[in-house]
Each structure stands twice: as C-alpha cells, then as structure tokens.
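Heads up, the chain below is alone and in the form predicted on its own; it's given as structure tokens.
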Amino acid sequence: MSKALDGVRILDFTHVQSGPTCTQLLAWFGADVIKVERAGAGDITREQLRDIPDVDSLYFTMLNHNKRSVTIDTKNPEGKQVLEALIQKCDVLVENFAPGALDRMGFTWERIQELNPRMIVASVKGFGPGPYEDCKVYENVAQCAGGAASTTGFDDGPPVVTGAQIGDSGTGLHLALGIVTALFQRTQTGRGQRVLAAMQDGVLNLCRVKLRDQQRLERNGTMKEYPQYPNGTFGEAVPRAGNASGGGQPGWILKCKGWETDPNAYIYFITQAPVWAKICNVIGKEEWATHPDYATPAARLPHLKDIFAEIERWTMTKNKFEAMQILNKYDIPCGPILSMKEIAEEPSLRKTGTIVEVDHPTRGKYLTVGNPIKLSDSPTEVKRSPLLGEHTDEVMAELGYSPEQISALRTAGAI
C-alpha cells in the first residue's frame, strides 16, 4: 500500500527535538527524510542522556525513526556542492538552527531559490519577528514566553512548566502542518515558499483558552469556574488554576484508594451538568440533585470545593480503575492519572501502534511512541533510527555520484 507522502523528499537539517519531531512525522507518512549530520558527531542528542555507553541515546532514537542519515562537512567547498545537489533534488528543507545560521552557511532564501524554485524552506525559531527574534529558545523558555507557565500550577505557588513538550514537539507538529499545506499550494502555483513556526506562537496556540480567559477577566473582574471564586481574589492577569478544567464543566483531581503510597493513585473527575443527578446517586448524596444550593451549575459554583471534597470521600474507597468502571457505566466523565510505567505496559496502546517496540542493531529492543495520527490508507510502520552516516553512500549514488567520486569526496573530508 502506498504512503500519503510517497515521492516527497525532505532535506533534514534539524537537531534535538522540535525539528526532528516534525521530520519524523513526515517520514511516518512516507516522505523520504535525509538527515544531514556532522561527521563523527551528528545530532547532539545521539550522546545526550545515554543509558548505554557508546550507543545512540533514547533521546535520539525516539525522534529519528524512518530517516536516512548522511554526514557532510558543510564548510568544505566540495561538501557544499553536495548540499547544493541535494537542494536541487529535494522538495523541502527543514531547519531549526539558531537565527541566521543557514544564511551564514551560504544558503540564503535567495540562493536556495536559484538552486530550486520549488523548494519549501521550513524553520522552527524561538520567536517570530519582534524584539526577541534573535534569541535562542528551549522547551521551558517557550512554555514561559508562550503563556503556559504563568497559568499552570496552584495559586499559592510559583509558575510551573508542564511535562508535555508543548514548546518543542508541539511546535514541530505545527511546522509539519505548515509544510504539508505549502506542498499542497505548490501543486497549484508551482512555487516554493518559506514556512515559519515560532515556538512562542505554538505554545500560545495551545494556550488559547487562557487568552480567552484574560479577556473575560478584564470584562467581568472574576471567573466563576476558577478555584479563586468566590473566596479568593483575582488580579489583572489570568491566575494559576490548579487542576480546574479549561472549559465550562468543573473538574478536579481526586485521591483514590492507595494514594498514601502510590503517587499516581488519583482520578480526574468532571461534574458535568447533564449527569449531575447520577453523580449524586453514585456518591450517596441523592438530596443534592434537587437542593437549591446544588441543583444547577450556577448554584454549584460557589460550593465546588465542598462538592469535590465529598466526591473524594467516595473515590478514596476505590482504586482509580474501579472508580472509572463504575463512573463510566453512568457516562460520568473521568480519567485515571496514568504513570509512564502504566502507559508503557498498556496492551491496547501496543495494539493501536501508539506504543511500539523497535529493534536497534546496537541498542537492542526499546519502546517508543508511534504515530499519533492514523490514516486508513497510509498505515505507519515505525522503523529504527539510522546509525550516523549510515546512508551517505546510498544517497550520494542516488545523486549520480560514482563509487570513485564518492571515495574521492570521502578522502577530501567532504563526506
């Protein structure tokens, strides 16, 4: 069966996480991703956070599946000629260098257009045009600059970053959409274009409900679904909301049986209005279904702290899976707090390809995250990450270089 992006060739100048997330996703959909790395070193994540000496780290392997690796010295004149040949043959160049790095290599937008007018140049940067556009950005910096940290955590504590990599991987996902969109437009115009995904912008896009709440706060001075209501105070900016839901249905994380020894013995519970009577029956508070202080969503808002305390008295008598089983029978929205160990061992995630076991020639078998997007006519096969420079000769031959020319380039240090 063909793949969605068969025939698309990606020149991958990315490293660490944001760019490789993007190019790995494109590779999973069938694009031929050629990862350009430095000879002898490669992507810095090959050696970061190693758990096995002298073996590519999980950091690298889990971000570079289904790609081919070539090693090229971009400062060598003959190496630069090889890059020019690759630009002429590829559809997309993806990079997440520091600002201006590609220009300093001699590959400005204008030069790339001369070599290949159909080339799409896609970039991850920390910030878009503005006072900070020349600044380097990492994951947690993006979370802070994009509004996530200031709105995460509890009101009596400091800002908190999330364990989800919304700055790096989140921006890589945004960039992948931009690339596919630019490829589609090229079918109509015949022209390439530049695609930019700024990490600050990507994080803010994922925090849009907080921008919504900033405007609500400015207009009304309060937000009734936040835990600060009715006894707390609101300042000029959206406060940290603890575990409150970002939507209109109040929710909170509650203890379950075993919480004293298990740090993840918790469940997220939502007091959804249509099932309020069922919630009251389950927790043994049938009178709340008609009591004027609890019967309507508006009436319940001032009492949410007490309501969740009562629900928690019930959840603490069940483990999180027992509670889920009971609550799901009544369509009461809830979700267990799953640890990474529980997720890694969950059979259903293996069956759907969300968690995949991969065999690597030097590392052996390891678990990785599979393609989160499933296409019925383009199934994903997760293939191991490449060894450093593993495909240099193969790609050079595809560019038309003879074995003798490849040998000469290697002797010259160009590849």
Ligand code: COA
Contents of the next structure:
Amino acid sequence: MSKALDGVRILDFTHVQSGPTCTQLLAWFGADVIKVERAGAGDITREQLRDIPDVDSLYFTMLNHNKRSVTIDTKNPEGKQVLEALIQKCDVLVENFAPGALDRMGFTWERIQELNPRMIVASVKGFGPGPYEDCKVYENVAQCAGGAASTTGFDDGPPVVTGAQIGDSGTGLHLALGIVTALFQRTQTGRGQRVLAAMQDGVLNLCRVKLRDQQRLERNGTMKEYPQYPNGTFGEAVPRAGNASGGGQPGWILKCKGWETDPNAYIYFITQAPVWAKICNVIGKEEWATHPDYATPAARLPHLKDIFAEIERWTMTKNKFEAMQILNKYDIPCGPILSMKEIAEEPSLRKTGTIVEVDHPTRGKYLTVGNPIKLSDSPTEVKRSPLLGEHTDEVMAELGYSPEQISALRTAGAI
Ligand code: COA
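Please could you give me the other form, the form predicted together with coenzyme A (COA), since above is the form predicted on its own?
Next comes the full complex, this chain leading.
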C-alpha cells in the first residue's frame, strides 16, 4: 500500500529530541528520512541514559524509527561536498542545531537555495527572533519560557514542569505541520521556503488558555473556577491552578480505593453541568440537584472544594476502574490516572499500534510509542532505528559515488 509522503526525501540533520520527533513522524507517513550524523559519535542520545552497555539507548531508538543513518563529517571539505549532493537530492532539510551552527558549517539559506531552490529548510530553535534568539534551549527551558511552568503546580508551591515533553516533542509536531504545509505550497509555487518552529512559541501555543485567563484576570480581578476563589487571593499574573480544569467545566483529581499505598489510585472527575443531577444521584446527594447553593454552575463555583470533597468520599469507596465504569454509564466525564506500567500493558493500545513492540539487532525487543496519528490510506509500520552509519554506503551509492570513491572518502575521514 502506498504511503502519504512516498517520494519525499528528507535530509534529517536533527539530534536529541525535538527535531527527531518531527522527522520520525514524516518517516512514519512514508518519507525517506536520511539522518546525517557525526562520524564516530552520532546523535548524542545514542549514548544517553543507556540501560544496556554499548547499545543504542531507548532515548535514541524511540525517536528515530524508520530512518536511515549516514555518517558525514560536515566540517571536512569533502564531507561538505557529500552534504551538497544530498541537499540537491532531497526535498526538505530539517535541523535543530544551536542558533548559527548551520551557517557556520557554510550552509546558509542563500547557499542552500543556490544548490536547490525547491528545498524546504525547517528548523527548531529555542526562541524566535528577539533577545534570546542566540540561546541554546532544552525541554524544561522552553516549558519555563513558554508559560507552562508558571501555570503548573499548586498555589503554595514552586513552578512545576510537566512530564509531557511539550517543548521538544510538542515543537517537533508543530514543525512537521509546517513542513507538510510548505510541501503543499511548493506544489503551487515550485519554490522552497524556510520553516521555523521556536520552542517557546510551541509551548505558548499549547498554553493558549492561560493567556486567555491572564486577560480575564486583568479585566475582572478574579477567576471563579480557580481554586483560589473565593477565599484565596489573586496576584497580577495567572496563578497555578493545581488540578483544576482549564475549561468551563470544573474538575479535580480525587482519591480512589487504595490511594494509601498506590500512588496512582486516583481519578479525574469533571462536574459537567448537563450531568449534574446524575452526579448527585451517584454520590447519594440527590438534594443537591435542586438546592439553590448547588443546582446551577454559577451557584456551585464558591462551593467547589466542598463538592469535590463529597464526591471523593464516594470515589474512595471504588477503585479507579470501578469508578470509571459506573460514571461512564451515566455519561459523567472522568479519567483514571494511569501509570506508565498500566499503559504499557494495555491491550487496546497494542491493538491500535499506539504501543508497539520492536525488535532491534543489538538491544532485542523493546516497547515504543507508535504513530499517534492514524491515516486510513497510509498505515504506519514501525521499523527499528538505524545503527550509526548503517546506510552510509547505500545512500552514497544512490548519490552516484562508486565503491572506490566511497572508500577514499572514508579514508579521508569525510564519511
Ligand atoms: N559533522 C561535523 N560537525 C557537526 C555535525 C557533523 N555531522 N553535526 C553537527 N556538527 C557540529 C555543529 O556544526 C556544531 O558546531 P559549531 O558549534 O562549531 O557550529 C556542533 O556540532 C554542535 O551543535 P549544537 O547544536 O551546538 O550542539 P550542542 O550539543 O552544543 O547543543 C542543543 C544542543 C540542543 C542545546 C542545541 O542544538 C539547540 O539549542 N538546539 C535548538 C533547540 C533544540 O532543538 N533544543 C531541543 C533539543 S531536544
């Protein structure tokens, strides 16, 4: 069966997490992704957080499926020539080096355009143009600079970063959308273009509702669905809202049976307005359905703490799956707090290809997250990540180099 991005060739100059997540998605959609790595060393994540000595780490293998690996020393003059040949042959160059690194290598936008005017050059950087544009950035820096950390955590504690890699993987996702959009525009214009996804911007895009709340706070001095209301105080900026819902339907995380020993025996419970009467029935507080202090969403806002305490008295009598089953019968929105162990063992996620077992020649079998985006006409087949330089000869041959030339370039340290 054909794939959505069949025929698209990507020069993948990415490393660590943000860039590789982007090119992995493109590879899953069928693009031929040629990962260029530094000869002898490769992507630094190959050796980071290793669980097996001398074997590519899970960090690397889980971010680089379905790619080919070539090693080129792009600071070596002959290595540069090989890179030029690749630029001429590819549709997209994706990179997430520190600001200026590609220019210092000699591959400015102007030079790339000379070599291939149809090429799309896509970059992840920490920041867009401005005071921080030259800074190197990792995940948590972006979470802090993009507004996530100041709005995550509890009011009486410090800012908190989230486990979801919204700075790295989130920005990789934004970049992938920019790339396919630019590829689509190229079908009309015939020209390449530059695509920039700054990690601060990507995080802020995902924190959009918090900028909404900043403006609500400035206008009204309070936000009634926040846990600070009605007894706490609001400052000038959006406060940390604990586990309150970011939307118009109040929610909170509540203990379930077993919480004393199981750190994940909790459920997220949403007091959605249309099912309020059903919630009252389930928790045995039928009188709240008509009581003037509880009957309407507005009346409930000052009492949310008490309401959730009462609901928790009920959830603590059930384990999180029992609670989920009962609540879903009544269309009450809720979600069990699933541990990574539970997710890894969940059969339905295996069935859909969201969790996949992959075999690797030096590591053996491991679990990975497959393609979360399902296309009905372009199925994803998750293939193992490449060994360092595994495809150098193959790709060099495709570029037209003879075995003798390849051997000479290897001796010269260019590949
Ligand atoms: N051959 C020769 N040299 C190579 C090479 C190759 N195949 N591939 C990379 N290099 C060189 C680069 O040219 C650069 O050299 P220079 O500093 O002399 O110009 C050097 O390797 C290091 O690249 P750099 O990106 O600076 O790596 P770093 O490890 O110092 O920094 C980051 C890592 C992630 C902080 C930085 O790349 C960055 O800020 N990237 C943008 C934001 C980002 O994506 N962050 C998220 C990471 S998950």
